[in-house]
Structure formats: C-alpha cells, structure tokens
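We begin with a single chain expressed as structure tokens, specifically the form predicted on its own.
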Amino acid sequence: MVLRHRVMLTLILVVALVVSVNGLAFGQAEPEGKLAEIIARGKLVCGIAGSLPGFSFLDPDTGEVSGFDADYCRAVTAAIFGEVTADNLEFVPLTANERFTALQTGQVDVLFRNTTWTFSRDTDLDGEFGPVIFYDGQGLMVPADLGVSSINDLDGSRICTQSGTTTELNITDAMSELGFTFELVPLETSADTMTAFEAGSCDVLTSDKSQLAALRGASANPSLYTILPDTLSKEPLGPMWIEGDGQFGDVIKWTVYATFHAEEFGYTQGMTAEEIAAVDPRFAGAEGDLGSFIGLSNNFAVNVITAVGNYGEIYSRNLDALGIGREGSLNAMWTNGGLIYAPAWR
C-alpha cells in the first residue's frame, strides 16, 4: 500500500513538472487548428449572403457590410483579435449553392449565412452547427392584390425560390401533399428572387419568413406585398464550420453565448470592461482563466460586447427597422418565453 502511494505521488509530481515546463495549467490551451491558422493569417474569413437586407448586405457604393449575420462575423473577430479592424476581417459573399463548397475547401473559415441546421448538412457535409442565433420558418409572400389568404389558395401558381436551399424541398413537399400543380422558378440569390417576383415572373415568393420580411421592407412599396400566415417548416439558423476542430467550435459557440449572456444580465456595448467586471468578474475575464481554455484571452467576452453589443442590441440594430418583430417569438430571451439561452458562465 505504501509503495502504491509512492508511485501515485511520483506520477502526480511528474505531471506537475511537465505542466510547469510547458507553462500551462490544467485546462489551458494554446491556439491550434483553424484558430492558429486564423491568428497566423491575421484575419477571419467569414462567409455571408451579402445581398440580404437585415442579415448581411454589401453596400456597393461604400463597400461596407451591415446586418445581423455580419455582426456575428465581427463578434468572432473581436473574440480572437480583441477588436475589429479593416484588416482582420474579410467578408466573402456566397450564394446558397457556393457556400458549402467554400467552407469545405477552406475559402472561408465559418459561415454566418442564414444557414439552416439540418441532418444532412451536419453529417453528410461534415458540418458543425450551433448555437442557433435565429429561429425561423419558411413562409410565402404574394402580391396584396392577388386575393389569397393561405397556401390553400395557391393551386397552379408559379413560385420563386432560391436554388440550393431547404426552401426548394419544403415547398415541393407542401404543394405535393396538397395535391396542387405548381411551377418552381429557381434563382441564384435572394435578391434575384425578389427582382423576379416584383417583375411578375412568379405569383409567390417563398423563403424564410425573416428573409421575406427583409425583402419586403427594403422594397420601394412594402404595402404591395403580403406575407401569408402559413409556416411550412422549422428553420434554425446559425453558424456552420467544418467538424473535427473542437477548439475553433468552442470559440464560435462561446462567442455567440457571450452575446446571449450579456443581454440576460444587462451588459451593453456602452459599458466599460471595468463596469462589467464590477458585477461579473468571471465574464469580464478579471477572475478565472476561462478564455485560456479555448485559446483566447480571458477578456474575450468583453471584447465581443464592446465590438457588437449583446444579442438584443444586435437584433434591434439590424432587424427591428425591417419589421422582424422579436416580442413573443422564439428569438426572445428564455426569460421572456423564447429560446435564446446561454449555458452558465463558469
């Protein structure tokens, strides 16, 4: 028994010596894999839609990218580099057909491109998802003067949809189940679908309801179009990266959770690190070593909030003006009946 205890003590001392020599405490991690690649490159390359108002929209005149998804690209950049500059973040606009190839070939590091989490994308495409940043559902938009009130009135219609998306499959299933005849008009981008819809090339435009609201809100006369009450699917939208890189996945996940946590506890973009640390030192990185567990600075969460604000601020800044309401939706905080919920910050 004494010998066994001596052997165990010797093993503990050897491990402690190895940890000391490497300058790391248990749980601490040096950047590796995709995170190390991004740091060495000096910038995050983020795949976005680039043509969807409210989510990611490239202004051709200024070259500036705005939107809900774009702000989450900025959040990850701030988590990694401490701030967002003109040099450490590159946006890559991608069509729905291009996005997964761009991710798989390394053209982009992560997708924040209103991408639905599905079984096949999570498995067959070797993707990794989560957390969901926007809970959506597929809807239908029609001209207000068409005189229809639901999908049940759409037999024989022409339907514009974006190719390479779940919307093609969902609308086909829904119309087939009703026994309706219909014509799909597949187009490359959401902007293309709206252009064709406004030109009368189709009777119906189908997409995520948030996209329909964004496209209608950005049109010259939103009153001309009606979004029907039907919801055809569940569309949980969130970041996607290549599976097999747990550290980079943790960076993405805990960056998103930082925005959830900050809203729940009232930390805003206008607060200083010292103000947040005074009430939540662990979140602010003033206490503990949580950031170092995933290869980041311990104050990464505060850097995220300084750069883009909390979830509510991101939502309000980008989506409220387009009429994409949050109250009473799944995108409300869990304390208000929604599904926006962060694990404990400890």
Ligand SMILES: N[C@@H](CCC(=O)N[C@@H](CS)C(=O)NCC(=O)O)C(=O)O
Second form
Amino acid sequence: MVLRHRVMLTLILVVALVVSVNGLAFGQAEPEGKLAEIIARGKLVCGIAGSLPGFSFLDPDTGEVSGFDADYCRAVTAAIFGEVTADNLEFVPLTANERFTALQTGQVDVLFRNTTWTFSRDTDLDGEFGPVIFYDGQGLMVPADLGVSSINDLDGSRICTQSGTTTELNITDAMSELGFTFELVPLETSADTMTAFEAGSCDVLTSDKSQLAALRGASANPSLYTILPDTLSKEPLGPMWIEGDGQFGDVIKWTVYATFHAEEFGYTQGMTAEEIAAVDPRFAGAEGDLGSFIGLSNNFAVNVITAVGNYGEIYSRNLDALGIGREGSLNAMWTNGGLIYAPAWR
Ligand SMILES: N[C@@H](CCC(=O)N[C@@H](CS)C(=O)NCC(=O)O)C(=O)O
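For comparison with the form predicted on its own, would you give the structure of this protein in the form predicted in complex with the ligand?
Below: every chain and molecule of the assembly, starting with the one above.
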C-alpha cells in the first residue's frame, strides 16, 4: 500500500517536473482583477492631462488625442485587445488635483499623466508605479528680457505654479533653502499658469522642464521666454495604477518594456510580425508562452509595436518637435548612456 503511494507520488512529481521544464502550463494565467474587468468592459480607460502638447493633447476641433503619454495608453490597449480601435480606448483628461481621486475611485484604470513617482504617491495614495517612461526635472521659465540667468537671481520674485503637483512643493523648498522671499501663485491648470505668466502676473513659471518646453513651443512667440539651466528636482514620470493587482501591473510594465526592448533590438512599427519573429521568436510570441503568463496573447508585444512603434519612435513622433532632445539625456537608451533599459525577454 505504502509502496503504491510512493510510486504514485514519484510519478506525479516527474510529470510536474517535465511540465514545468517545458513551460507548458504552470505560468499560464487567465485574465483576472482589473484586466478581466477591462476585457469585459471592452475598453481601457486611461487618465491623461489632455492639455499638454507633446505629452497628451486633446484637440478641441477634431477630438483627436495626441502625445507621448497618449501613445502609451494606446500601447496598453493594443497589448490587451490586439489593436486600438475607435471603441476600445477612452481618454479621460484630468487636472493634477483630480488625477489621484480618479484612480482611487476607479474612474480610470491607469494614469499616463506626466505623473512623478514619489514615496507618498507610491505608499500613502495606494499607488503602484511602472517603468519610468520619461526622466524629467523641474525647471524655471522667465521672460527673456527679465535679465536673469539662474535661480540665484530670483529673490523677491512672483512664481506661478500648478497646485496639486510636486512642482509646488519643490519650488517652496528650493527658494526657502536659498533664504529667498517669494510669492507663490498657485493655479489649477497649466494653461492657467501660462496665461498668468504671459499676462505678467508672475515673473517666473515653474514646472517639469518638458512641460515648460511644450508651453513655450505652443506660445505665440517662443523667443520671448527663456528656460533657465537650473534643474531643481528629479521628476521620474511613469504610469500609475492601484496597488495590489499584480497581473494588471505586469501588463503595464511589460507593455512599456516591449517598447524599450524593441528599440534596443531595432524592431520598428513598419515591420511585420513575421519579420520580428524571424529574429526574435520569443518577443514575437512565436516561441514560448510569455504573454499567457500575464493573461495576454503571446504576440502582445508585437501588437504594441504595430500600434505605436518602439520607444524611440514614440519619442520622436511626439517630442522632437518640442525640441526636447534625447541625445545625452537620461532618456537615451542604456546602450547610449541613458536609463532606458528593459529586463530580458525570457
Ligand atoms: N510631474 C509633476 C507635475 C505634473 C503636472 O500636473 N504638470 C502640469 C504642468 S505644470 C500639468 O500637467 N498640467 C496640465 C493641466 O493640468 O492641464 C507631478 O506629477 O506632480
């Protein structure tokens, strides 16, 4: 009797070992939690700023949404549904103050809203952050004729900033550390800050440098404004979702990594699935079951690249026109001295 049990147990162990070595079943997962909810609903609901050319901009005339963050919403949609259609992605524009409540109440599934990864957002707000998609830093914009060259010249200045942002907190710290007096002018939207700045209600506009470049670029006469060389903070911008849903988190992380991996190995939006599979069958899902480990199809990564292209393509499409150069910055590929780096696709 005991012997028969032993034989049975050994048999079960051998079968389990063979199955796991071949990767046949153990890692495969059905969609659950947020991912299952999104699939049942038939669309991803993505929180964006909607007002920042280059990052996420809702065109009031056409209703089209463009930008770097918007393309990452499209990337996650393509990972989940295979493609982006007119119906399977809803953009929800949110102000800085609104964004975290919208996430916590389930109004949006994920934020791609130029949101900085910080300790308190990651912990106290129940957030979870994914791979950084843009390494930013806070800057200062002044009228070119103000005759200042750095933050050291800004004692006694009036500073426009946006409420509910890391920007507001950092400028207060930076000016206090210098022992400077200053008047903070907090406003609700970045359009409000630019309007107030252009009207002369403040001497300085402070924001993430990428956003200063976007606002300056969109103004009637960009040469009227100068972005000072100071960088006051680290602003790692990335996707944010609600903590505790490991599968949905993995979907977001590996969607972003797909865009990094594709750039590193030279796969572009114009390539066919067969062309990518010929050189990288695991990435293309022609070999192995990686997609199924996170509730997706095995070719999800190729669907992402077909929908939006690789990281470099997404960057160029949206940010080159703003003059936010990648070369020599933290946003360069790691093989080129930057921090854009994906773990191995295996
Ligand atoms: N990265 C910072 C700033 C994010 C932020 O909200 N930036 C402003 C620009 S200063 C913005 O997106 N404004 C768009 C809007 O509210 O319309 C954060 O996460 O707090």
